[in-house]
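Take a look at this single chain in structure tokens; it is the form predicted alone.
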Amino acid sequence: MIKAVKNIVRQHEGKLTSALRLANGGHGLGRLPEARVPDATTTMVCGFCSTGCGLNVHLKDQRAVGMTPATEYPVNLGMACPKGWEALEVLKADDRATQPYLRKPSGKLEPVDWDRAMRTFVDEFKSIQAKHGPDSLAFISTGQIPTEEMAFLGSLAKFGMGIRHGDGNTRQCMATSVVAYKQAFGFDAPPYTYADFEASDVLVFIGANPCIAHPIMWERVLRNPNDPRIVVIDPRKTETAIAASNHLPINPKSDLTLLYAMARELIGQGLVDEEFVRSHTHDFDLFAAHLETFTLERAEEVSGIPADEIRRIAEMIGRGERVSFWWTMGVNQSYEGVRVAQAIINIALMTGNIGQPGTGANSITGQCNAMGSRLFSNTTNLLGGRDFTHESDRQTVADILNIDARRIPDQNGWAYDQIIEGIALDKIKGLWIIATNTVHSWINQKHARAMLDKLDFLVVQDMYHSTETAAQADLVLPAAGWGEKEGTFINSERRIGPLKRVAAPPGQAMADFHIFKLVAHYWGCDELFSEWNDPADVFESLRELSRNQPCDFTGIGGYEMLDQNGGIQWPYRSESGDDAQERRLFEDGRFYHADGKARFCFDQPKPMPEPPDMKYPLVLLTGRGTASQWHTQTRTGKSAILRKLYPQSIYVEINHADGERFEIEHGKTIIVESRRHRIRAKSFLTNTVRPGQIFIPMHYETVNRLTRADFDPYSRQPSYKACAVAIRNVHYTDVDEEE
């Protein structure tokens, strides 16, 4: 078989797709679907952010030659952000991974064929398991690949390879909201539809800057015909805050005290929907008792917002007819983010602002398929939002997938931070990273780099060989990108949308799905996945796995139905017969706990783990810098147009008063230093940040050398948004930022 694979690879210019076709005939690796793009124009979901815009891809000879936003797609209605316009261009980069690379004894990554790559992968990982036990391996997944590939990876790793510890990079962005929804509603269930942006008369954005981070969602806000009041709660004067009716520039990490004070004020002003609370919730009396000490005066002292302003906003919320609450990373990426998210949910519940048009406690997702990851990556949840620790859930999944239930772990695996610390403790020896750039994005980056170097074997599977993480790999596997494979994404409003193959991956690169298929074969567990010959087969399994779950979409007939309907939001049950393009949850007031009622969840605020002091007197804020950058710039950095739309060099926003205090001039290279590292950045004096705070966009590679590794105890999400730093001018004795 090995010789045959090698021959086919050579005969077809190294294309692994040819090897798969051969293997289909003699060894069961599976058939490769041809591109389903017969029309001159085909519509598919964008692969950048969670908005999930529809893009019309224009084809010539069945290859993509251009792209425009889809005017009829119910998400974006003919709009696109700069990243969407450039989605095809980033596929053409010179640093695409086009063949496997293996690190040789010389220390250099050198090209090898797929057979050598797969043999090395399997031999190294099995050797680690034999020497250190089955839990010595782990994988880190992503919110960037189709749902079908996520499900295949999680099933392959946990059911086939015996790897219990696996997590996704969605831990960095959405874990807080997942836990908050589960505890409050009984299931991870963002309740809204994008139509709510246009139906509200009051919109409250907390730790969210949609004008930059989700510009198409902001466009939907601008279409609101109700002349809505827009409230922004954010330490920084963001682009969204500038456009708001009211901006509350709170002190960093004072959200919980502020929100509790607002809830107390709602009770004091008699603005609670008592009928809704009585009929549809639990523990309100306990919550009300908890609020007794959260006076307006306490909130003013902690948050810096005047008591009268807090009172006015509470009254605006309480008297609004249709109030919606929106949050994203400013809430999620916090050491107490779960309780902050639930403080938002509590206000929505106590005012009855849920389940109706223009309402909701609404978490805005980050990555293009974070929602798919949350339900079907098989990392922290068993497939379909189930629980690994429940025997009945394990048996249900085993029956659907026709596998032995004993193959399914009966314990939860480690979260992302626990995997990294497992390396430090010599418990994790081998790691497989798929479509994420850990070295850039993980908190306290210097520590992350050291941990990856400590591994016995690191496999990185990515569409680019140039990422900071790939540079540390022992083996690099070349993957296809968005537009080069098929499947589905699930966006922030729970809309399942189609992804299509409109271009061929370069060289020997191929879809992650087929890499997983090949790994299964070389590992010797391919019989478990013999029915998954293409992504459409996996989608059929996912439909069944969703049955009778809150996310039930058994009524979706397949990819063609998604294509015809502009995507479909879950739930969409087989008996529903509902062809509505917009559907929100909890319209009947029933939630997903066994008694059908939502829970009020709360706790005491905790102090910032690393407050400023004499040596490090400033608070570092991080976040999205521009609509033209995305996360670690792995893709957006490949577009010449997108590069022109943001500064190429890292910069730091500093208030004018702090510039004067520390003798910093505008536009000069300065030192920013935390207890963990120091970096150089160009100073930008501005009033968008308040005195005592600075802001650095997260997209630049060095920023996470500064951040401190604190985590929410419930969600284990990293707290990126606040740590103590100092700034100063560069001294002639300073070495570079690698110091």
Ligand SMILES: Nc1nc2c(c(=O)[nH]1)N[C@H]1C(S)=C(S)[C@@H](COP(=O)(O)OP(=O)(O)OC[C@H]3O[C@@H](n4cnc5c(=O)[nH]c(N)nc54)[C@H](O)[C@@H]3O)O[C@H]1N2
The other form holds:
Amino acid sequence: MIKAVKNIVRQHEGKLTSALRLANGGHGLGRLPEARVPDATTTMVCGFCSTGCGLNVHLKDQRAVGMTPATEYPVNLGMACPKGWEALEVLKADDRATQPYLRKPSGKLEPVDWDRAMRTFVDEFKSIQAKHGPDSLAFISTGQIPTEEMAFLGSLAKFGMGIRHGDGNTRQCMATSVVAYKQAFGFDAPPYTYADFEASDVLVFIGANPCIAHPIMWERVLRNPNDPRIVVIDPRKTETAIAASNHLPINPKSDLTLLYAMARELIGQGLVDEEFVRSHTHDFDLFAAHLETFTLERAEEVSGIPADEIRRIAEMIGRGERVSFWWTMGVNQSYEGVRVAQAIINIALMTGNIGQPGTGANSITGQCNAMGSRLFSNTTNLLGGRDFTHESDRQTVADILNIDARRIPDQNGWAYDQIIEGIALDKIKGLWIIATNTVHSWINQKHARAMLDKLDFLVVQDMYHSTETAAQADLVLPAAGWGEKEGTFINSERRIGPLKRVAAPPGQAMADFHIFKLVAHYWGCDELFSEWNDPADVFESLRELSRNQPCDFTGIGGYEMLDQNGGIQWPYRSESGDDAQERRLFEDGRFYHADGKARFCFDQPKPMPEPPDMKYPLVLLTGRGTASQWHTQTRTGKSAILRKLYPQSIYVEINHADGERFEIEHGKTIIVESRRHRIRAKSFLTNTVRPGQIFIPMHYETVNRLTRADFDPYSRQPSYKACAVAIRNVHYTDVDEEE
Ligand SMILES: Nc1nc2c(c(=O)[nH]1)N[C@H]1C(S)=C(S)[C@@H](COP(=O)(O)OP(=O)(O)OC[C@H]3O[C@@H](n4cnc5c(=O)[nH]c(N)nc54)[C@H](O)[C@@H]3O)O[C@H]1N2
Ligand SMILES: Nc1nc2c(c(=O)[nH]1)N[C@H]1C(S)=C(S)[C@@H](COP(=O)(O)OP(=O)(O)OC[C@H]3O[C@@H](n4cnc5c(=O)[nH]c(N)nc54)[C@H](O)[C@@H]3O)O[C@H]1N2
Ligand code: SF4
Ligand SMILES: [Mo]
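Cool, the form predicted alone is there; where's the form predicted together with the ligand?
Full complex below, order starting with the chain above.
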């Protein structure tokens, strides 16, 4: 153990000790967290995307001095993208929140100590609850903190503080996949392992741009020795589409019709795996009947893809030996995303492409711990992928956590959009936002901003005090970030990987875990969590909570075991004794519904909620811009190296034909306008978007002023990727308008 690192840890714990002493009227509060100090080089998983690359952090003289991608880690095999390489740099920024800040009557946020911050938080929240009842408080959490912290937050808020409504930013991202899988498979379970990228002979990417959003997964595709066919279904000619063997530049939101036509064609050509369908699925006949009207001609008309091309691709899928389907936000972020995701699942099921190497209906997740959030955030699901409305589930959780089952709500809380609308309806008065930047990333931003303004009390817990959301807070709580705390993340292939503490959080900032501990104490519910003194304690509870669930990982002894194995994928049961490095689901053809069979789910396609018209003649697509930008840029914007790798100000990609049509030149500041707002952006004329469409990356603050709040009815995921807009040159009269 390195002495220097010990000091860092002590320093961190010193802060906690004094904060907890304060909390306890000057006395210590039971056992302090044990320090698990890494060696000179330690491996941990990256804190940006869901790929979950292993990074070797090298330590010297009291701090992490460098980092290299881990060559032995089964995910990335020695590779990392620019964000991973720069992960330590972004911790050092000047705008890190180093102490709590409270909004004073003057309107200014001013530094206060932890004691004052905690007293104010609890006083304000309790008085709101007393005055307006149990529906009046809510929290919004994240897919970017360790699972242990998520579980603590969800338990503290719902079982300890009596907060009924809580949701995560994963609603913006993964809710559609969650619902699609649950309905089809009986549990939210992406079935694949990354080795499948290398084992397919046909890979179909739908609404996914892994070259930019999951560069190391894409590297795995490039290692595929089978010279695979790669099909990309995306309205834009993305970096991934350019590398594909077939690009289908589909009209936005026409996926459902296209996929149904492909499924109909598979039946027509006799390419259905009838044995698999009969033994392992339900409702295929109903689905086949539903497909009757989805002719190739109809699909051509709706999607813009020639009938011949659709037939060719269906044949390629039907005749392929090992076909895998991969989807991301082009599918999930849609007003009919759940049914599109299920149309993909249906094709995998009817061709028997599931459970075998190189196959699968595979939703790629987004954030580093989206999968942890899906199982353990206690928002949509009760801990461990359970159901709040099931009494037996509540009792199991209560028994494991040793709490009174009546503390567990017997109803589902509101989704993100319902929480925002709850503010509009004067129901929600106090909100606690943890590790997400709502004011930038939520749909129809102007409304979201107004709603946060309307609250009686807004608490924002973030690494930086400068985020757009922190700027609206009444109280900012300074959080440690990745690299400054311990715990685990679950990556896209269900691999649980370790995090390490290799740097000290600045000033008075603390790990979210310790902030939750403090909140519990000031709220007066800390005895409920008296056994959780350290993330490792929570991990033990999580393991128990997973027992006999599809995500059972009772075989994982502890953090050391994760270290020794390069992370471990669930399921990993104690009795399994299996030491495979790759694990995929459904190898025995059994799904999680009681009868073991998967379901075909389908619906009629719906029209786009806001189609282009005379006034707003273009469709706005949004998404990831470069591999060096992360979301709202609070982190990646802090690295001088990353900043060199992407445009600093907002730009809009426009087809040359639309440039001519609207008399817009390349590289000029122009106006982009929707029914909600107008913004300025620099024009970028290109053939990567088609005429009638424009693209703006989500990383620039103003983009969501344009988007329109439509949601999938089953998943309540926002439809970020299609609304109607107009573009034009700046008029001199625009100068004084709000933009
Ligand atoms: N560099 C970087 N990487 C990231 C992130 C980041 O911010 N930066 N974020 C992470 C997160 S949280 C996520 S969720 C993932 C997202 O990863 P992706 O989903 O791959 O990224 P996006 O660019 O949001 O969307 C993918 C594609 O959907 C297409 N699309 C839009 N509308 C439609 C449609 O109607 N049909 C089809 N078929 N396609 C459509 C868009 O043109 C876009 O190219 O990335 C993760 N990785
Ligand atoms: N138009 C449009 N909008 C979109 C999308 C799109 O494609 N188009 N994509 C959507 C998707 S898929 C997603 S996932 C969301 C992402 O949207 P956000 O979640 O709002 O984006 P981030 O910038 O990742 O915000 C995370 C915040 O957590 C803070 N943070 C990081 N680590 C920690 C920590 O350990 N503790 C604490 N307390 N704070 C921490 C960061 O500083 C940052 O402020 O955006 C959505 N919005
Ligand atoms: S691909 Fe994702 S997990 Fe890997 S280094 Fe880049 S951001 Fe980190
Ligand atoms: Mo996401």
